[in-house]
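Taking the form predicted on its own, here's one chain by itself in structure tokens.
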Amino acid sequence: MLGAGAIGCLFASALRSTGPVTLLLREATAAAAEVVVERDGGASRVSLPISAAAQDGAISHLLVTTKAYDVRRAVSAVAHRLTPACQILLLGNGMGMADELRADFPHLALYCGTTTAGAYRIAPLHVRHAGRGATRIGQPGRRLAPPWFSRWSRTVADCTWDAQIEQALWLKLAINCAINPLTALHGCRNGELAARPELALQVARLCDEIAAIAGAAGYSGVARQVHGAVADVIAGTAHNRSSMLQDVAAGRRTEIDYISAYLLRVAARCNVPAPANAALLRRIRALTAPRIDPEG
């Protein structure tokens, strides 16, 4: 498994109950590590073996839960270990990572997933399960699940094979585009996007554009759902701080290039104007641009 953040630890802990799971890290300073997942007032602890990316050892199944901008680098770091029939599952925010990997490794089998399960990190390898959610996994053009999916369906709550995974990924992208950048820009929790009239108006404008882009790109079902789905997520996660807001607050790089920027690349291909989303992208990039000291 590549990516030992909140979601990575959550799924590693679940999958460990039915088979081996190995954490792949840049450097391995120990043979194993304990992953702690808090939920419902208790905590589960599992010991997982650690392997450094540069080490040898064949990898036949790989779960990637890194930040979107780290996916290409992380997979490239273990490319020498991937078997010709390696099955790779990408589970994270944004879109475009699969396209990059297909260009780099056209022979590998790539699967994509999306989850509404909530978790946040308390300390390294120590996370709190903040809310149960649904997980959808699929491969564009594939109707039936591969054999390895049975392990997921047995151990991960509400996990299903989705023959229309692209629709699910696009809906998740739409929700992220409408919520994450606005909360990061205004430093607010998700619920404020509905509670503050000026922000609610911006959400509506963003959703209008997102729906038009999704429809032009062939995702008419997503286009019809955008406004309602965004409103539901804002209401259901009213007290949450989006991942992009957390990244901005911590001075970390955001995933904007795989969220709003990806959406706008599709808009350009489809000749759909999206001024509200474009303006938001520019403001997020300006907000997170490296500061240059004029004094040198």
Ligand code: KPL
The other form holds:
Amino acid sequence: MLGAGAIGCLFASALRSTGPVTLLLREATAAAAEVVVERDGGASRVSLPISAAAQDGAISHLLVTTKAYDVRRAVSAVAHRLTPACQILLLGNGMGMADELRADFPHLALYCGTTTAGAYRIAPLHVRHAGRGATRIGQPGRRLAPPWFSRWSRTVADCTWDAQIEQALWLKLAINCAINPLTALHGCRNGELAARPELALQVARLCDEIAAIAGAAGYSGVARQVHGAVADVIAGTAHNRSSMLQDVAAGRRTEIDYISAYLLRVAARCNVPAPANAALLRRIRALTAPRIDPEG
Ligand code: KPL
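Just the form predicted on its own so far, so send over the form predicted in complex with the named molecule.
After this comes the whole thing, all chains and molecules, with the earlier chain placed first.
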């Protein structure tokens, strides 16, 4: 598994109950690490072997839960270990990473997933399960699940094979486009997007554009659901600080290139105007642009 953030730890810990899981890290300073998942007042602890990316050892199944902008680099770092029939599952925010990987590794079997399971990191490899959610996994154009999926369906709560995974990925993209940049810009929790009228108006404008883009791109089902799904997630995660707000607050790179920028590339291809999303992208880029030190 590549990516030991909150979602990575949650799934690694669950999958460990039905078979081996190895943590792939840039550097391995120990042979194994303990992953702790707190939930319902208790804590589960599993010990997982660690392998440095540059080491040898064939990888036949790879789960990638890194930040979107790290997917390509992380998979390239283990490329020498991937078996010709390696099955790779990408699970995280954003879209466009699968296209990048397909360009680099056209022979590999790529699957995509999206989850609403909630978890946040308390310390390295120590996470708190913040809420049960649904996980959808699929491969564009593939109706039936591959054999490895039975381990996921046995292990991960509410995990289903989705023969139309693009719809689920697009809906999650829409949710992230409407919530993440706005909360990052205003430094607010998700719920404030509904509670503050001026922000609710902006959410509505963003959703109008996103729905038009999704419709033009051939996802009319998504277009119909955008406003309702965004409102549901804002209500259901009202106390959350979005991942982009957390990234901005910590001075980390954001996933905006794989969220709003991806959406805007599709908008341009489909000739759909999207001024509200474009303005938000510009403001997030300005907010996170590296500062030039006049002294240095
Ligand atoms: O996915 C999320 C994120 O923060 O990245 C949402 C659904 C917006 C929850 O905060």
